[in-house]
Structure formats: C-alpha cells, structure tokens
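To begin, one chain is listed below as structure tokens, in the form predicted alone.
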Amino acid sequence: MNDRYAVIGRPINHTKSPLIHGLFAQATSQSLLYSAIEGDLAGFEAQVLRFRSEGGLGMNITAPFKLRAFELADQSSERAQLARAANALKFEDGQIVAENFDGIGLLRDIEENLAEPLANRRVLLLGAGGAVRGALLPFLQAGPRELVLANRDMAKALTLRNELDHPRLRISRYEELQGQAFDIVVNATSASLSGELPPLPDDVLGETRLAYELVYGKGLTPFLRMAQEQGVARLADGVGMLVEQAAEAFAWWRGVRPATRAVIDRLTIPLA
C-alpha cells in the first residue's frame, strides 16, 4: 500500500503539488499517494486530524491555513515559530510536527539554481507578510551585508525586526529607498496578484543583479516589467521556490532529497 500525503488549501484546484511530488516519487523510487484536499474554512483542523487518523503521514499547507496549521501542531521548528506559520506537517509518534520550508526553498532557488549568493550582498525584501516571515531567518543565515525590509505598514515591519533583533536587518518605508542600490530585490507583496506594482522609487532597481517575483506562471508581472525597463539583467519568478520547498518537504518526510532541475524546467513558463 502506498504511503499517503496531501496538500490542503482553499482554493486548491490550481495546485501543482500532486504533480511535483508524483515526479519526485517516480525519480526516487518512492511508493506514495499524494492528493489535493479542498479545505473547509470552518473545519480545517478536523480535516487534518481525519487525514492523520486514516493513515496519512504528512501534509503540505497552503493559503489560507498556514497559521492554523502552526497552531494545531504539537511541535514546531524555529523557522515555523518565527513565521508563526507552517507549510508542512508531519505525523509521527502521536505528534503533529510543523515546519516552514518557504524561506529555505526561496533561498535555494536564488543561491543554487540562479547562482546568486546572498553573502556580502545588499538584499531588499518587499512586503511583511507570511512569505517574508518565512524568508527572514534563512536569508540572514546566508550572510548578506544588509537585509532591508520595506513595507507600507511600518508597524508590521517593526514587529518583525523586534522579534528577530538582528544587526543586519533594517526596515524602511518605500520612499526612503530613493537613491539606494541593491544587488537582489525580492517582491513578496501581493501586488502582482492584482496586476499592481509596489510603490517603489523609479530608480531603485537600476543597479540590481536579480529581480525575483514570488508570484509564478504569470509572465512579466508589473514588478518584473519595471525591472526589465530599468535594465536588470536577471529576472525570475517563484516557480523554482515552489519546487525547492516541495523538495525540502519530500526529504523531511521520506529521508531522500530529489533532484529539482527537471521539474523546474517542466513547470517554467517563459517570462515574456
């Protein structure tokens, strides 16, 4: 009998997780069945517990349930604790264990797949939501010269800085970025989902080596188009992060980390 895993979210019909984990299982000769579950806003916790009681071994968690998954867990990693959110659960020894691989998946895509190490670089993160919460610890551990967090809501940004209290982490209003230069800029805001652009100064991307958009499969978002117009040499969307965080979860569950390049290539849509 195949070991059972699943992804749960609402809506869930867009998810690529069953395809990704199916390809991973095939490549690593693992016997597993991975399904997608439409989450119930009122009964999410009961769905997770039911899946576990029916023999499920682990779950990926997508919006809007990452915070609730973290709260449901009996144990959680440092990354999940900082993010206060879980994108993966493991059921073992009668316990629910929470992890957050979003940030490490993003870091691996940037440093390994795109060959842009963060060490001694100036890095700009746009936004202060769950994706940024997940990314802060892995990014700071990579040793940037400075990590600047810019957000409209300064109270949220201040909360993150105070929680982490790291000497290389700085927060900024968007207008304060005028005249500054960054090696790597990551758009982790929700602006691209609605076809909008974060309120960046006109010149902030002029010396950037890599502009990275967390939204994937949308071609040139307004943020990436702005980067292209300002002459940024490398543009990337979040498909690599999606695959890399899935590989981290797969390794956590199965004890073997699958290769990711072929899966990323299969899912990549040209930026045009």
Ligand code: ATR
Given for the second form:
Amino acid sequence: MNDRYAVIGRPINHTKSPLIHGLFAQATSQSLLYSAIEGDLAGFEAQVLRFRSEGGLGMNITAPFKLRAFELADQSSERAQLARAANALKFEDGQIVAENFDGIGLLRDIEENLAEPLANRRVLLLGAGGAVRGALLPFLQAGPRELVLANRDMAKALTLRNELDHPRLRISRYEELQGQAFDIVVNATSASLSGELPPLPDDVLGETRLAYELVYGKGLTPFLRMAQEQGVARLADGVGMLVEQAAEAFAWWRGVRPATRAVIDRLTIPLA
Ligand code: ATR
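Next up, the form predicted in complex with the ligand in place of the form predicted alone?
To see the whole picture, the full complex is given below, headed by that same chain.
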C-alpha cells in the first residue's frame, strides 16, 4: 500500500497541496497517496488521530487549524514554537512532531527563486499575525541590515518583539514609516483577502526592489498595484512560497528534496 499523507483545513476545496505533492512524488519516483480532508471545527484533533491510526505518516495543516495542530503535537521545532503554529506534522515512533515551514518557504522563494538575498538589506514586514510569526526567525537568521515590522495594533507587534528580542528587529507604526526606504517589502497582513490596502505612507516603496504579497492567486492586489505605481521592479505573489514550503515538508517526510521550478511555473497565474 502507498504511504499516506493529507492536508487538512476548512475550507479545503481550493487547496493545491495534493497537486503539488503529487508532482513532487512523480518527479522523485516516490509512491505516496496525498489527499485533502475538510476539517471539522469541533473534531479536528480526532480527525488527525484517526488519520494517523489509519496509517497516515504526515499531514499539512492549513487555516484555521495551525494553532490547534501545534498544541496537539508532542514535540515541535523552534520555529513552530515561535510561530505557535504548525503547518506540517509527522507521525513517528508514536509521537506527533510539529514543524512550521511557512517562513522558510517564503525566505527560499525570495532568496533563491527571486534572487533577492536578505543579507544586509532593509526589510519591511507588514502585519503581526500568524504569517509574520512564522517568518520572523528565518528572516532574522538571513542577516538583514534591519527588519522592521509594522502593524496597526502595536500591542501585538510589541508582544512579538518581546518574545524575540533581536538587535536587528524593530517595530513601527505605519505612520512612522514616512520617509523611510526598504529594499524588500512583504505584505503578510490579511488585508488583501478583503481587497484592502495596509495604511502605508505614499512614498515608502520608492526605493523598493521587491514587493511580495503573501496571498496567492488574487492577481494585482491593492498592495501590488501600489508597488507597481511606485515603480517597484519586481512584484511577486505567494505561489513560490506555497511550493517551497511544500518542498520542505516533502523533504522532511521523505528524505528527498524535490525541485520546485517546474511546479512553480505550472501554478503561476500572471499578476496582471
Ligand atoms: P494570519 O494568521 O493570516 O497572519 P491574523 O493572525 O488574523 O492572520 O493576522 C492578520 C494580520 O493582518 C494582522 O497583523 C492584522 O493587523 P492588526 O493586528 O493591526 O489587526 C493585519 N491586517 C488585517 N487587515 C488589515 C488592513 N486592512 N490593514 C493593515 N493590516 C491588516
């Protein structure tokens, strides 16, 4: 019988994970079965345990269950602990092990696929929710000159800064960004999901080389449109991150790292 994996989330009908992992399995000649499970708000934990008891070896976790998956795990990586969220689980020796590959997937997409290393760069991260929690540790490890985190709710930003006291990490109100310049700006807020624009000062993208929108498949979001209008050379959405975090999980589960370029190209929807 094939080794079994699954993604669980709610809703799950738009997930690309079975396609991505199917392509990885083909490319690396691995036999596995990867399915999608609609999560049950009341019974998520029972669903995970059932999947394991039926022989499942690992799962991807998507909204809104990342926190509950982390709490269910017996062991977790440092980045999952900082994110307080798991996007991948492995069932091993009777234990549930939690990982969070969202941040490292985003970093790999920016540094390798988009060829914009963070080292010595001025980086602006918008938001202070789950997506930012996942990105902070890998971003800081990449050695930016400074990493500025802007959020509307400053209490949330302050909590994050206190949890991860790092000399290169600074928190800021949006209005304080006026007159500052950044090489790389990542919109990790959920504003684009409702067609909104984070309250960025007009001039802040003037020197930006890469504007990265975490949301995938929404085309030119208000943030990307603003970046385009301000002449930002490179615009990206979250397709590369989606594929890169999947590749990290695949390598963790299977011990083989799949190539990502062809899969990213296949899933890319032109922005304009
Ligand atoms: P996720 O897990 O996707 O990061 P979340 O934890 O709900 O989602 O966090 C959403 C983030 O998007 C928050 O940082 C939120 O900002 P506040 O903490 O100030 O509320 C941010 N956000 C949502 N809508 C926004 C908007 N229109 N402008 C700016 N930030 C927004």
